[in-house]
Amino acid sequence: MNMINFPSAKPVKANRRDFLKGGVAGLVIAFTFTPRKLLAADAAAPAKKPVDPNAFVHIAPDSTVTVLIKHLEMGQGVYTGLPTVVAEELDADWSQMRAAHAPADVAKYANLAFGMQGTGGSTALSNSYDQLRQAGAMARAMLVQAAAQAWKVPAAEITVKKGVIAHAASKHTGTFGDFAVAAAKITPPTDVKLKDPKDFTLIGTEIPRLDNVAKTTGTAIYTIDVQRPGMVYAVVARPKRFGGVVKSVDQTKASAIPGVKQIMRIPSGVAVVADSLWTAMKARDALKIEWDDTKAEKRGSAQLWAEYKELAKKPGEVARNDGDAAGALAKAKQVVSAEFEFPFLAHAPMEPLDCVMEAKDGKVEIWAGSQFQTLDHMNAAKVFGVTPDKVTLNTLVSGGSFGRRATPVSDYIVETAEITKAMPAGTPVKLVWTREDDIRGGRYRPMYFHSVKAALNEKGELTAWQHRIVGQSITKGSPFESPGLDGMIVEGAKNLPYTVPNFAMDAHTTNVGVPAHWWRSVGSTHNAYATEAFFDIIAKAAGKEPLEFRRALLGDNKRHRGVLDLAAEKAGWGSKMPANSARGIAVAEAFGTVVAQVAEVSRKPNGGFKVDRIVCAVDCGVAVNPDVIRAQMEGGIGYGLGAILHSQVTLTNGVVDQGNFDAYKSLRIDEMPKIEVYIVPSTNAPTGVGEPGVPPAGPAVANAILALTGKPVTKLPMLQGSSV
């Protein structure tokens, strides 16, 4: 434990630097923990071994309570969920609560699942829950002790309710602010008692989000909003093919455009700096660049698919092998098989990548929606040749990410650093990636090919499952890389929840020059689709009812059965559907959260189909804020539907074909179905909800189409060249 003095809290929209500058001292709670290595199996599990001082609670003299958030607020609700946990144990009134991003400091703010500061894997609430409950309880105990000393009464007789400290017998009352300074001088308790969940007054309720007002009134500060005196704007011309490098540049016309400040080569291409973003973009268009594609990726999508399918004919690296799947398939009464194709996918966050940077006198300051603060911090320092303590990283709220901002190489941060370093000292630089920059030159959910076989005996029982996946590693070259097969390739399939006596899974890791990256729900985005869609194909071949077939094979997986039963009940599973419509069901676990969804689809007069309704049941442990959970399920379903219906990145001779939302299509507003979300009551520690709503949406729709048409949907996206 240690105590640090911070100034009075500022509103959520305030710059974090202002919050950290000097001012009136208050009470701050921090912890010290020992490191924990990331394990794929428990990345989203509640953290038991914290990492250095990484949770701070500030109680200011004006009674506001500010929670420093070590995770990136990118729309998923950490600015609300994490303060709720503190407020609960502190017995604060919700109107007192504030949130601010913590500074980049791995020693204090490491994500317990990663061993570094960063956000991902739906870990924010799960790894901070116990820590922040303790922080709130510790702050409460210190305030009570300070009040007891001031009033000369026993601490045990003091109560705290909605931010009011009281002693009934003496009729003394006070606010948090009355005792914040005195409490800061008290030795922190080494052991505090946490509330019994039955006594929760805030956790489990639908309190309003702390960032709602700022975001809806436009006062929230995103990186795109940051303005610095004398700031210039930068864009980068990058090669059309991944792996290409600059051979020559003719900048004559670009340099002649008024407002252009500088044109320079950087490792990723050619940067243009100007007095406005529009001028920089015009100058970039005027550049004549000859690219050296000697080492570039030149294969197109068709060639890659052909190579993937050939690889799928051969055994790959073993991921799991139970029993004798090959033997069971050889003896089967019936063998069911399917092949699935999943294209490259872009993240396409609403706010494209951007960064503001300023360097002067050996110090660097950064403003960005940083998702991997530790890596961004270190990579920027490396470019400038300074130690990380010379770099200040201000994390700002971001307009979405879906994994895109969590880049191990910190691409957009490093580009800004390269440009800023080349500019006159003290020149603030704002780098912006346009939508086309990100979709054509970004990082992608890899394309994957699945080959799956199942064995049925005379009774229609599932006796074997053989599964082969072909695709790129996401962790290769990142801090998460480990020897052997990348677990992200097989997650969501290797841990099949169904009891199958003979199960074999292997994978081929392909070498493709297209940059691979985690995408919302990572491996489960394609694996849940392949396994759950294939499950209905098996059920159809066996003459089994899909829901009952699942329930029979779930064994002791009570959580999976629980969400399946809840979703089925609320959707009216088994009841008669209108003509030309059908239901499909799917269940998936991702990052410790189990989600089941029932999709209802109807046939359009033109022969296509429409997703009319999705009923979602989620088991995510303690529901800290049910409204945020519902919002994340709804958003995840919409995001997942856009991917399975429309989205794909394709290559022609190594060049990306799409550039903006006209070609890289997302879900349109008139396509959004009616969504109902039901949360399984639970007293278990909370698990993440930012990503797990995505995986079941696709297979639930595919299974509804199978029920409607009798034809499986095995090639995505469904509405662009698929079998629908």
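If you superpose the two forms and keep the largest set of C-alpha atoms that fall within 1.5 Å, you have the rigid core. All figures in this text were calculated on a predicted structure; none of them were measured in a lab. Positions refer to the first chain, counted from 1. First, how it differs from the form predicted in complex with its partner chain.
For residue 187, the Cα coordinates differ by 2 angstroms or more between the two forms after the core has been superposed. Once both forms are overlaid on the rigid core, the distance between the two CA positions of residue 478 between the two forms is 2 angstroms or more.
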Second form
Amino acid sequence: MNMINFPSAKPVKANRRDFLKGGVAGLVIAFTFTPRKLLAADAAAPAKKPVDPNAFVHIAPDSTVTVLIKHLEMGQGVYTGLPTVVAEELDADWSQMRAAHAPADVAKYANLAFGMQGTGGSTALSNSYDQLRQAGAMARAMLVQAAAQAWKVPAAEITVKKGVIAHAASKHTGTFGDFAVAAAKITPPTDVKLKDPKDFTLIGTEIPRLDNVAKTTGTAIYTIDVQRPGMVYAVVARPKRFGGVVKSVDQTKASAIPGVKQIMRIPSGVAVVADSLWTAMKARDALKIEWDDTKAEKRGSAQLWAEYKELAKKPGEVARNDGDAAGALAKAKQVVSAEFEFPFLAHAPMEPLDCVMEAKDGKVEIWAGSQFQTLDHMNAAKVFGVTPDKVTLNTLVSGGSFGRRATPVSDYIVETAEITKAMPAGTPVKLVWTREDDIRGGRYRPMYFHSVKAALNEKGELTAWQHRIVGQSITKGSPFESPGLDGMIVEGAKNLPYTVPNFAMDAHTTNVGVPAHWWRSVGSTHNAYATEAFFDIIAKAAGKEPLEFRRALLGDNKRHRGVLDLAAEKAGWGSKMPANSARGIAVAEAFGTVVAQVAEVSRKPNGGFKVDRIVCAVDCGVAVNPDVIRAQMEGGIGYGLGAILHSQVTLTNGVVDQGNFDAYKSLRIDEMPKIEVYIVPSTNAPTGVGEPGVPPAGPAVANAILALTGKPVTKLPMLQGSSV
Amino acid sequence: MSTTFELNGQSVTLDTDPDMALLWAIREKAGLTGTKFGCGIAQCGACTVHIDNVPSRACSIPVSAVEGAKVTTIEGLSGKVAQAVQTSWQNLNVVQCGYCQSGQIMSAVALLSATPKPTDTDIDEAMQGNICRCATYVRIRAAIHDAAKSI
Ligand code: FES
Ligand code: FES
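Having seen the form predicted on its own, please provide the structure of the form predicted in complex with its partner chain.
Let us now look at the entire complex, which starts with that chain.
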């Protein structure tokens, strides 16, 4: 059997400087080197290959244009944004555009920011923009060439508008479908001219989402909906504690339940296969499993916090050191300090993790909302001991992900592979994680402790900022690990946008047996909160107005100032608020996009507070589809608010306390504030919008509460265990 | 055990374990997958269907309980209210991942059928059982008001 080269877990050291300079996030560094090494079979740098329009644009005889989407549509709008870019250069009519996921094929469909096929770091549109403009323009040229040959007229005289190909002088007109077959035989030209952005007719307009109808009529097919003849259903009993393993299984009762097909041990636990999910779940409840917790993580949250706080007293690994922060603190007129606590967070995508698979005659077919197609493809192939070319991976739209499906180890896909391999050949298997499996199954935004100090001189000027972070690495132990401090621990804080003459940042990487994972906006989930909330604590101590204090220290960061000014203006910053309410402001850069938000918060008559309104300004380069950008800001704010207000995963003796939405709380409609989104006009290349809406929401609310109550909110979630 | 009920206007008889949740009977036995699984404990609303026109969480009702009842899923929605809701949802680009939206639409149709001109408070009450992890709530609210205008 021919085995390919699997991740050696010894990648090249990443250049952390680069990603911090551009504000491009950790995901990017992690992926720029590793996959190339993994994929010795396809060592060619995809970025340098000429664009192949046939890989991205399929024109059917009925004139529909299907754009093959190399990314995962998990809600962020790639099914709409990417076809917009193609349609623009192709001069298609929007009504003829369709979208479909591309197959797993790293040679054709690598994310140009990662070097492998996958979605993350808010890169979907930015890495595809030039590629798809090229593909669209090339396809257009091929259609024009085919029409010119058929009509025997010069190609240069042919026009294309809204899907109609025309030659005015000869009065010929035709559709894309008329020339689809002939065009496909033409060699793609390499010298196409792209449109001048001022001539765009689709990019920058609010065209409707292409998945609107399917997703409002119940006809969109997610992985959980895939039906195959003879399909069986599987759930897995996993250890209660991370790192536990099966000691013994008594399956007498479970096996006796009618409909149970098979109960088997797999590396992650005990799998139950039945003729329905209901039966599988029932049988799983009837299993008696003894777990061996010798190597399991047995600490609880309280103990972990105590250990983190102890660690925070000692210097950690240096992330950045400008000037002499300790010296400036010693000489300070006033020292301001704060400590922040951020809990573990589950992603809880609405569609739980799931996968459908069948294997026969050395071939494997997979259906999944795969976010890292290249790795999922390879990891599944590895279980079956086949080369990836024997494995077909069909990517389906997914019911959210927020990073959860982008696992380097392909956890849920590998589980399905293990089960499928053990079933009779050709049996389709559908694995579903229940919500409890999802909340208790790990891969969390890790818990972090921050200890921050600032120095103010006699004039109230900020002279030093000393920042220590304690928490887990996200990449440690994965194929993406690099030597030294994991940049994801400090991203969003190390690149503080403010000019502080003495700045020191260090971090302790903790060893905890709870799987850590990237969660929508990664390091910025806690770092933007800690830095921006601390900034207002400093401003208060210095007697400065928070917006003016920010503006004064932003130096050359024009985009930060731009979004702050826009959000402040639209929110009426500085104007009087009704009694018992206040505003807060925060700004954060993530993945090259800069976002500022103003939150308005009011006290509730019976205690507590409510977030009434958030005004958001975003600078994400060219706004390809302003409505999708607004939607992502709204969604990012809501996702962030749910987490800072309610969500936490806690452990008691290593066992997760929460299991479902009753305890792991999510934002609901009655708590959603009014949201206004303003986009800074820009001609820069587009940057991502899937994640950057999240980071400023928390600190903007915290700063409003500080203004309202005089008390900083330093412990999350706000509505549990905080004094607000 | 077999249960006979009306599913989207058609009489069906499903042979299942009697305590199987209606959700799984609809999805796996009747093959209608528009109704989604999100939590299984009546917390998220992804599985919302109408039972005798009342919005209900199909994950927490045994299939045997709908014997003789009229069950409507997203696939069986019809009529003026349903059409108005789906059109407004499409016009306002409400969906993101879309996974919760069958349930959201079923709840919204029930709300507007009972209360054609709902206030924000009515919307909060009728819709707070439906979680949207993509937090499309701003648009859900706007789409309900928009649909109310056209009914
Ligand atoms: S699946 Fe029924 S309410 Fe969540
Ligand atoms: S649209 Fe994704 S959960 Fe609602």
